[in-house]
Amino acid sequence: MHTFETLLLGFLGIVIVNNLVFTKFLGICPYLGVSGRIDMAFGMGCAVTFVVTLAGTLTWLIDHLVLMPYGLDVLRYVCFILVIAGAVQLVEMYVRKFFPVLYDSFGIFLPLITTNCAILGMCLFINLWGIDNLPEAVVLSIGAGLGFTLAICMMAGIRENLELADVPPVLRGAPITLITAGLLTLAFMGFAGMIR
């Protein structure tokens, strides 16, 4: 039961309290670039969730089974980036084959998941936080992806409603998007300290 509680609190913590987008400001490029429509945002969130889960799990295994036992810690960044790039290629092939409309609408943002700093950040945080067992690494990776999906879908929903709102002309477009992102971040900062 203690392990289950630890995993549950870790999951809730990374999704809501320590959301990578709202508290660490990671993954901001797709968060702002692909949040124009909620269907695109959800698709991007699913792609990032898959990649961060796969990358977080594989990098933990590589780090604990190969790099640390043989003193190859200096290769950590190279290995992590290769794993992330491979996972993104899998997602890209899958989306191109089964969801061609979504693939076309993503444009450059789909291959740019490779450079999504939230994914590399999560792989490095797992090491930095001293996560020493695989279940915790998997749960935190899934939670990080779902937290990103939550953030981007919330932003997309607000942006779709803002298109119908009477926004002053000087604030339309990027200014109101950045103000909205700041207000969302402030709202999520209210959860700070609830789960450590």
The other form holds:
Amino acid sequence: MHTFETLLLGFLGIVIVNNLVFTKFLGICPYLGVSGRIDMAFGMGCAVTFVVTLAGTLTWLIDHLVLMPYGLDVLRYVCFILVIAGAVQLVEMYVRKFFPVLYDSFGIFLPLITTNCAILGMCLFINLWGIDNLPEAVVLSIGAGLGFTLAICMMAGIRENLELADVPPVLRGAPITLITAGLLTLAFMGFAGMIR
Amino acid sequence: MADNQTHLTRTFLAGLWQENPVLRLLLGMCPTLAVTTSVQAALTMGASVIFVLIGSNLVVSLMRNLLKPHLRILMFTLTIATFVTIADLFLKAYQPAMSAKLGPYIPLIIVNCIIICRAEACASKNGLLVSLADAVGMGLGFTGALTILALIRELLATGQIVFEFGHKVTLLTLPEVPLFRMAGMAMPVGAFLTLGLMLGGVKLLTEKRA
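Starting from the form predicted on its own, produce the coordinates for the form predicted together with its partner chain.
Now the full complex is given, and it begins with the chain already shown.
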């Protein structure tokens, strides 16, 4: 029986303990690419959260209602990527219409959500973990998106300050960002074991 | 003809160092960080990526004149997804242990930026031969970077390099010094730190040359 408690624990688990960025290395490209400024990072996080919720739910439905009953598992990846591409197209049209400034600042990164591993990764994990009811799939998808938002906003906050720090010239840019990410990961490891 | 050949060679070599996808362009970070806990996993991943890269580059290059601009990304991803499915099924059949270990990271090749980037930047503008040279060069560059990273991490974490083909083969063992057992290297922290320092090292090398 999946009660409210199971859902809540699963949600907290995916946001903090099994954070996709820190423990599964998913969505690293936008994580490094868009985390320069907090407002952009937050926008990106919202976009990813929306897409991953939509994609996670839809792929779960397709997987359980179409692919598995008819034994079409081979088509799984192709179907998933089609659903994700469609969802991203929706978000792109919406953002372009209502938030043109945000749209311009995203540039190439918005269509690239299609190829964001966090989204396909989450769809695959839902499948891999054998999640067999819809509420859990939805809650985990939202949690994954929020976890990504949390990670990318934290990183953006640190990087805004890092601009002013005295970093050795060789390590400037990507290297120091990766090292910072490593330290953040170390901090997040402290949550491991809190929730199974 | 000679000019053509140098162009091919240059495209091939660019992927190895000048435009190394991992070390210079920072593409395909997710598998780079995730599968480099052991050298064997890194090599398997590299081989799968080379296969998918060659396949998708060739197909994209063949259909580049038929594509409508707004549909191209969709066609690219579908092509890539097809090849990844082939690679995934192949691994499941012949390397089940490795396939289980790599888990979702094999299907995640679909969304690997290197492959999309090469389809967009090279294969959709060039003929078959150039696309092939580009795919092989980029693939080898990726595999090389992954292997080096895995070598460092596996050695520091476990003190030895182990290959497993049914039975275990230990290739290299470090002396029993407590310092050489850094469990953290096998964890996400080690991945981020090693790659960060490696990128710093690469930057140091290139800046000296310039």
